[in-house]
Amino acid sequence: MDLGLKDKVALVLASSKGLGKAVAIELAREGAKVIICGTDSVALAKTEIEINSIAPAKVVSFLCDLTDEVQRKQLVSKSFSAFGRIDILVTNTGGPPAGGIDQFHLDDWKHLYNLLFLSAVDIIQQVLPSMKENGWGRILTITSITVKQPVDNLMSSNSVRTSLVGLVKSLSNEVASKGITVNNIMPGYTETNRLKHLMEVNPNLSKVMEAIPMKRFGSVEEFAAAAAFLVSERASYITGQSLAVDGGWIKGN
C-alpha cells in the first residue's frame, strides 16, 4: 500500500533511539524528508547515518533539550528553515523513572510535567499555523498503555501521560475541518532498552509476557509501521483515536 508519504516532511521528536528512532526510520523508507532530534549526539548521529542510508539526502538532525523551551523554539525554526515546511509532527519523550508516590518530590513532577506535556503543547502550537495554512497535518502523540491500564510502580507515566489523551481528543475536534487530523499512539510492551531496564527494577515484568495475548514482546518496527499509517494520507479520516500496539494487553476496549 503506498501511504502517500512520499516528500512529505516529519519532525520526530526524540528519535535518536527506540521507539523514536524506529519511526523516524520508517517515515524515510515510506518517502518522508525526517527532521530528527535528541541529547545523545553520538546516537544521533548514528541515526542520521542510517537514514541516509535508506532515504539519501532525506534527513537533518539536531541535538534538542525537549525540556528547555528556547531549544524547543531553536529545533522547530531549524526544521523550517532545513525543509521549508513541517507536514508531520511524531511527539515523543524519553521514558519517565520508574517508582512510587514516595519517590517523587513536588520538583520531579513539575520536571515530568514540562517533559512530557508541555513539550508536546509548546510545538504543537509551534507547527500548527503552517499545518491549517496548507490545509494538511498530521500530529501523533506517542504516550503508553499507562494511559489506559496503569502499571504497577509507573506512577509518574500513569499520571502525567493522560494528559495529552485530553489534549488530543480536544485538538482533533478543534482543526479537523483544517485538514489535519490528530491522533494518539500507546506502545506496549516493545523490545527496547527502557523495557530491559525496566525488567530490571520491576522484577514482576518479568511474568507480563504470560498477560499478553499474543504470548511475545512486540518489535519497534511493528510499532513503527502502526505509526506511520496513522500520519499517512491513507488515515485521513480517522482523529481524535488513541490506538493500543500492544498484542491485546490492555484488557478493555
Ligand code: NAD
Second form
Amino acid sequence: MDLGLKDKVALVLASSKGLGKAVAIELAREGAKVIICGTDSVALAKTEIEINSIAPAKVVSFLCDLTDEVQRKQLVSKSFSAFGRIDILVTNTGGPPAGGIDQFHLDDWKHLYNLLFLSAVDIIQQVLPSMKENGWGRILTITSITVKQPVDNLMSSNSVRTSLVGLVKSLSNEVASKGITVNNIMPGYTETNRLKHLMEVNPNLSKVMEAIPMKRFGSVEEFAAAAAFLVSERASYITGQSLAVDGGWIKGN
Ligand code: NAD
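Now show me the form predicted together with ligand NAD; what you just gave was the form predicted on its own.
The complete assembly is shown below, putting the previous chain first.
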C-alpha cells in the first residue's frame, strides 16, 4: 500500500532515540521529509546521519528541550524555515519518572504537566494555523497504555497523560472538517532504553511479559508502522481515536 507520505513534512518530537526515532525513520522510508529533535546532541547527530543514509537530504535535526517554552518556539520556527511547511506533527517526550503519590511534590507535578501536556499543546497550537490554511494535516500524540489501564508505580504517567487524550478527542472534532485528523497512539511495553530503565527501578515489571497475551515486548518498528499509517493519507477517515500497540496488554475493550 502506498501511504501517500511522499514529500510530506513531518515534525517528530523527542526523536533522537526510542519510539520517536523509529517513527522518524519509518516516515523517511515512506518518502516524507522529517524534522527530528531531542536533548541529547550525540544521539541526535547519530540519528540524523542514520536517516540521511536512508533518505538523503530529507532530514534536519534541532536540539530542543521540550519543557522550555522559548526552545519550543524556536523549534517550530526553524522547522518551518527548513522545509517550508509542517504537514504532520507527532508529539512525544521523554518518559516521566516512576513513583507513587509520596514521590511527587507540587513542583514535580508542575514539571510533569509541562513535560507531558503543555509541550504537546503548545506545539499543536503553533502548527495548526498552517495546517488549516493548507486544508490538510495529521496530528498524532504518543502517550502510553497507562491512559487506558494504570500501571502500578507510574502515578505521573497514569494521571497527567489522560488530559492529552481528552484534548485529542476534543480537537479532532474541532478540526475534522478542515482535512486535519488528530489521533493518539498508546505504546505498550516496547524495547527501548526507557523500558530498560523501568525494568531496573521496578522489579515487578520483569513479570510483566506474563501479562502480555503475545508473551513478548513490542519492537520499535512495530510501533512505528502503526504510527506511520495513522499519519498517512490512507488513514484519512480515522480521527479522534486512541490506538494501543501493546500485544493485547490492555484488558478492557
Ligand atoms: P527513550 O528514553 O528511548 O527516548 C526518549 C527520547 O526523548 C529521546 O530522544 C530523548 O532525547 C528525548 N527527550 C527526553 N526528554 C526530552 C525533552 N525534555 N525535550 C526533548 N526531547 C526529550 O523513550 P521511549 O521509550 O522512546 O519513550 C517515548 C515516550 O513513550 C515516553 O514518554 C515514554 O514514557 C512513553 N512510553 C514508552 C513505552 C516503552 O515501553 N518504551 C511504553 C509506554 C509509554
